[in-house]
Amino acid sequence: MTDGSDGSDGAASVLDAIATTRAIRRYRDEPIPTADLARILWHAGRAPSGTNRQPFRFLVLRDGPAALEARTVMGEAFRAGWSAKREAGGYRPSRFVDSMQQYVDRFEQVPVIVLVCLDRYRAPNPYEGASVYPACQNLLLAARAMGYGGALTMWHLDVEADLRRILAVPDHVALSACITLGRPEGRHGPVRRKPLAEITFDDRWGAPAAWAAGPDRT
């Protein structure tokens, strides 16, 4: 992916990167490369943030002693969860349902587990996370452009005691979402949306938007 500094075809890129990045379940067992994951989390640090006060910050989990005992408590977390969610929704099978059974079955293989966090300067608002999800958006675009694939879950929090006191984290710090990386077994590619005049309304709630249309490819 080009930085966008020769013009459109930089655009065309990035547009591209953002139509085609999909929630990567399935990883291939190989680890990342330490030059990778910096470059990656880089490019998440360069997110926006409320008065620029960049307080997302990333905990990496890959194989220390504390990262393991991490996994083993999220990945019981995670089956548990999906058990939960499958049996109350009542999903027929499908790749979606496979993909996320083997997301859950597998999850203390996932190459590294990144808890995005929010170290907090005041006290907990409804606005905070205007401050650290364009940093995941970020990080799960970089992985696209590298060649790695993303998915982001909020199950941790089922186990978040147990994880600030595994991973030593102070109560100011936020938990504020859980990314997965890998290289995918599939790939990334065009994603299946809502219609954007489904989605768009126009002066007030409900009015229909004549000029919300997608691009012919879609």
Ligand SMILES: Cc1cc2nc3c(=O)[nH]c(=O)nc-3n(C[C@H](O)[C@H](O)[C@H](O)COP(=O)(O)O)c2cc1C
Given for the second form:
Amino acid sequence: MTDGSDGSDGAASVLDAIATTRAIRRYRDEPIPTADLARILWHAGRAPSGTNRQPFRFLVLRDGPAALEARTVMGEAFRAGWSAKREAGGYRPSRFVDSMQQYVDRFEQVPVIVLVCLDRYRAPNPYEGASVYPACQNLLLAARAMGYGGALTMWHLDVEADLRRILAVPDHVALSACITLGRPEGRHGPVRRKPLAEITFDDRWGAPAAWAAGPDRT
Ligand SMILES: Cc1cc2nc3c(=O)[nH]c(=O)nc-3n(C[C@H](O)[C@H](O)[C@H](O)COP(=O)(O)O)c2cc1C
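With the form predicted on its own already on screen, would you show the form predicted together with the ligand?
Once more the chain from above appears, this time first in line as the rest of the complex follows.
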């Protein structure tokens, strides 16, 4: 990918990646070479943060002893999390339901898991995520650009205490997100989102923006 500074191909491919980075939950049984992993995380780490303090940290779980233990604990949590959601949501059979089931059933085999953490430098506040979630999205976009796919999840919080113990995570560090990564079994494709006009106001809250249409005319 070029850097897009000439306003041509690079920028177009950035926009294309943004519009097609879906949550990928089915992975091929292929490891991610560490050079690729480093490249993905380098781009994730280019994200902005308040005063450029860069409090985000990437705790990578591959096949080390602590990672294997964490995978087991998380696998159980993810299966329980999905099972509860599935029951409460009353989902009809669908590709989404199948892919979620496969995701949790094979959680222990996910090629790479990244716990994106926030190394706090002040008391917790409601906006602290603003300095870590841009890095998460950069991570997903970089993975997408390199032919990988990922999903951001929060079910790891159900076993947070176990993860802290197994992975020696200090108290001042928040486990902000769990991102799974691998080569997609299926394909990326356009994300389905609300029409732009529904999420955009002009001048006052609730005032329609007549100009707010996307490239797909929504
Ligand atoms: C804050 C946040 C929490 C999420 N939590 C979960 C989760 O616990 N489990 C999961 O499978 N996906 C989770 N996701 C992924 C979303 O379900 C997904 O991005 C959304 O349904 C849109 O789907 P798409 O990205 O494939 O278009 C989460 C995403 C975000 C941003």
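Since this is a predicted model, take the numbers as computed values, not measurements. Numbering follows the first chain given and starts at 1. For clarity, a rigid core is taken as the largest C-alpha set superposing within 1.5 Å between two forms.
A displacement of less than 2 angstroms separates the C-alpha positions of residue 18 between these two forms, with the rigid core held in common.
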